[in-house]
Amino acid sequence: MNKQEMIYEGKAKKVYATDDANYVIVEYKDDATAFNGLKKGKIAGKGVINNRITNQLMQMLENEGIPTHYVKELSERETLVKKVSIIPLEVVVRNISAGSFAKKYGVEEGIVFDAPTIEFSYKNDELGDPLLNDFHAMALHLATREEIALIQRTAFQINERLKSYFNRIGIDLVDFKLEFGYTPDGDFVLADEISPDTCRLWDHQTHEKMDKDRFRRDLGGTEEAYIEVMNRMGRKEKA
């Protein structure tokens, strides 16, 4: 399948058309942004790491019955995926208080919830991706009641599988962002990525941050944290 013109460039990825309208090629960049693009920088090697981590996790989810857009890893930075019309909702699943949740509700970070919680944001950069509830999403025709129920059910299923996976390599899955959509054939799938860019990951023993919070908060050691996540996942695959 041949790579053609670039059809989209986002904060972390470029998307290219192919000679098959049902598929696109995603290229992962080293660019890093935070706070809705107000903070910008680069994390050396991030694109390579996020490509590999995402593909490994997508394949794991596929094997456990969660449909995704993943097709084939093409190179260290590029992956062939199904073309997806994204539902304009960012879905965040939270297991432990952190980040904007802790700040917004005036609680300390690190509180383990009795049950995971879920929140939606309107996927709109110009508006700053505002939070919304089910009724807002339906009023704005972003998703139907049935789609929202499907998204919630699938997101919690993904959470259980990812929590279990990361637990086995000594990492706590604090929270993470998901995006869903439809293929040209009308199949509902998980899209985008699952990586230290889109997940909060803490070392189980030390609670050391192993994700983009190291970049957001100028903690240093961002590249090393991403590499450590990838290395632990690689050791698990070989076990």
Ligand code: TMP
Contents of the next structure:
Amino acid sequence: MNKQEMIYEGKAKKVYATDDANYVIVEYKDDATAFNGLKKGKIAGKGVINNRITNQLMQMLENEGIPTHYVKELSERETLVKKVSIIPLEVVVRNISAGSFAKKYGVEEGIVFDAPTIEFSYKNDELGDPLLNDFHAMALHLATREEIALIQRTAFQINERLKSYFNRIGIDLVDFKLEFGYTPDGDFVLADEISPDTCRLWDHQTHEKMDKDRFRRDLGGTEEAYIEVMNRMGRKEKA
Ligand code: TMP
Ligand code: ASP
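Could the form predicted together with thymidine-5'-phosphate (TMP) be given as well, to go with the form predicted on its own?
In what comes next, the whole complex appears, and the chain from above leads the way.
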């Protein structure tokens, strides 16, 4: 499938048309942003790492019966995916308190929840991705009641599979963000990426952060942490 014109450039990825209207090519960049683009930088090699990590996790989820947009890795930074019209909701699942949850509710990070939580933000950079509940999402016609139920069910299933996958490589899955949408055929699929940019990953033993919080909080060693996640995943694939 031939790469054609760029149709979209986001903060971490570019999207290109192909000669088939049902497929697009995503290209992962090394650019990193935080706080809705206020903090900007580059994490060397991030695009290559996130492409590989995302594709490995998408394939694992497909094998476990979760439909995704993934088709084929084309190169170090490029992947062929189904063209998806994205439901404009950022879906965040949390297993352990951290980040905006800890800040908003005035609790420490690291509290393991009795059961996972789920929340939605309206995917809208101009508004700063405001948090909203099911009723707000329905009022704004972002999703129907049935779609919200499907998103919640699927996100929790994904959480169980990701949690046990990371558990096996000594990583605690603290929280993560997902995006869903529809293919041109009308199939509901998981889209976007699943990477250390979009997950909080803590080493099980040391609780060391292995994700984008190293960049957000200027902790140093961001590249090394991403590489460590990728290496542990690689070892698991071979095992
Ligand atoms: P939060 O604690 O800042 O709300 O983030 C929750 C999770 O969602 C965390 O794993 C990082 C991820 N996330 C994104 O992928 N994109 C975003 O724009 C934000 C704010 C969070
Ligand atoms: N991705 C968001 C941004 O660019 C926020 C984040 O990941 O912290 O600003």
